[in-house]
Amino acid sequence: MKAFNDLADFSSDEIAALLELALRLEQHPEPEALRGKVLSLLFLSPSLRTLASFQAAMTRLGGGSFVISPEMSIHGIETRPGIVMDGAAAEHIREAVPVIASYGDAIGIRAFAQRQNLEFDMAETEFTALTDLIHTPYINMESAMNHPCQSLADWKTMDDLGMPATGGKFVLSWAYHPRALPLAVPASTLHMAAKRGMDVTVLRPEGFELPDAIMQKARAAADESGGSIVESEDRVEAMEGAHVIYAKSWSSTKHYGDKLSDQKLREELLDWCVDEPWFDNARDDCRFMHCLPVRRGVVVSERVLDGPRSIVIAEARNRMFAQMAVLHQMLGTQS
């Protein structure tokens, strides 16, 4: 494996294989698999279960990582291309970068969308800027518009917890946040819902419309794996059945990049907080989920967070297994 950057870019058996393998280094440890690798990590945005996962990932597996973000570089790192580095920077991404990558087997990147322009970050232009500076094998620890650590996360922990694929009903609800949020989650979340195969619902107020090109990517997911996606702004419609809500919030589509209009917008959507009464014509064992960190009594209500549908910690703890398999693949003796 030589990235691991779109779960678009893998077969559903891939995919298979990937959990699969996750599992057993769950239940079977392989303490010497990458012993003697190095993963070097570059955080371009903050991160608290991304950094953690990938360390304790590697050191179950018997290898090492570094980490290195612009706050920790004594020189300053200057990201903004075609800049006269006359400022208190003294060294640009674009140095950095392949040098911090030449240090280890394979490269973990995370850089937050710049949220300015939809177009530009719907291309990916920053990562892909990035990637593009190096030779080693890179893993996409969150880009503008994609996840896929998390999602491979998620897609485990229903699978662990037996949740149907094909008929499963997942709703990937919007909820209230006082900021305007990246797209990343969202978007992978729908990808990965409607690739296992399952009925989705996207349920979001008014101007939080996802792309459509986000939308046509899974409609194809789905298409291809006998999945449904559909988009309501009903909240009873879209719960009833429902065997999974994933909270999570996101900037509005309608007004990218202009602030002001976007907090004018949800603003009035105070009541977008996932509480227990969202759960009326749910299934019984309906489960919650968010991908953390999560605004308690803003996001989602304390009795919901902390109850028994809430499975987020099991989310958690697997980050660090599907990326102790995705290490596995691409250092492993076998890759």
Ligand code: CP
Contents of the next structure:
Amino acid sequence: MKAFNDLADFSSDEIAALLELALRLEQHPEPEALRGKVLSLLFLSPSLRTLASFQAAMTRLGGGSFVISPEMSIHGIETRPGIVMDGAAAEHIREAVPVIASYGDAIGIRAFAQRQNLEFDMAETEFTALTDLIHTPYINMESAMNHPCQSLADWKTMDDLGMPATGGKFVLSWAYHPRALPLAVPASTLHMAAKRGMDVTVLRPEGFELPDAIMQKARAAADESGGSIVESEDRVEAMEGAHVIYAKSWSSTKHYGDKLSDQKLREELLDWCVDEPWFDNARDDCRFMHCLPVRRGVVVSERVLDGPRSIVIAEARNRMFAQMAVLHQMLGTQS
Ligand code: CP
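Pass me the form predicted in complex with the named molecule as well; I've looked at the form predicted on its own already.
Once more the chain from above appears, this time first in line as the rest of the complex follows.
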């Protein structure tokens, strides 16, 4: 495997093989599998789970890793192309990235969306500019529009619980958050649930529709897997018979890059905080999912988050096993 960038790059059989490997590595550890291998981790955006789970994954497989982020005591990094570097930054990303990559056998890169221009972010302009600088295998640890490691872990979490694929109802719901957040998780999650063959409802208020290209990509995956996609603004209709609700806040696509207009729109939507009454007409065993970090009492009520519906800790733990499978395939002897 030369890149783990998007679940859409993999067939259903390839994803099934990764999930099988993740489960095998969870149940039967292989502490020598990646002995002597090094993973470089470049975080241009903050993290807890991704950072810790990749380091833990490499250690559990017998390899090592190192982390570089702008918050560390490194030289200030300039990212703008074509700039005369007579300011504070002493190093350009064009040298920094290939140097970091050269110390490892593979590199993981995180660079969130700039959230100024939707076309720029949809084209993955920044992430592609970074991966164009390297020749080693790479892993997308969250880019502008993708978070494949989260999606693989979420898929495994649903499998672990025996949640149905075909016929399973998956509600991807927008939730309130005081800030305009990226589209990477909702875009990846929607595609993942569709590719898993689920009947997906995207529940979102007006102004927060996901971009057409994201919806079309998910519809194509659903057509192939036997799943389906609908959109709704009606919470009661959306939650009818749901097996799972996956909550996530994201930026208004109507006002992308316009913080004030986004703010004005979202401040009317404080009641989009997932709470127990949301589940009134869902299945009794309907689960609550979120990629974390999550704001308690804002995105979801404490009673749902701490209650039996919540599987957020299992999702986070599965990040490690899912990534172990990716690393095993990318860096193992059979890669
Ligand atoms: N879900 C997730 O990617 O968490 P972090 O931002 O903490 O890595």
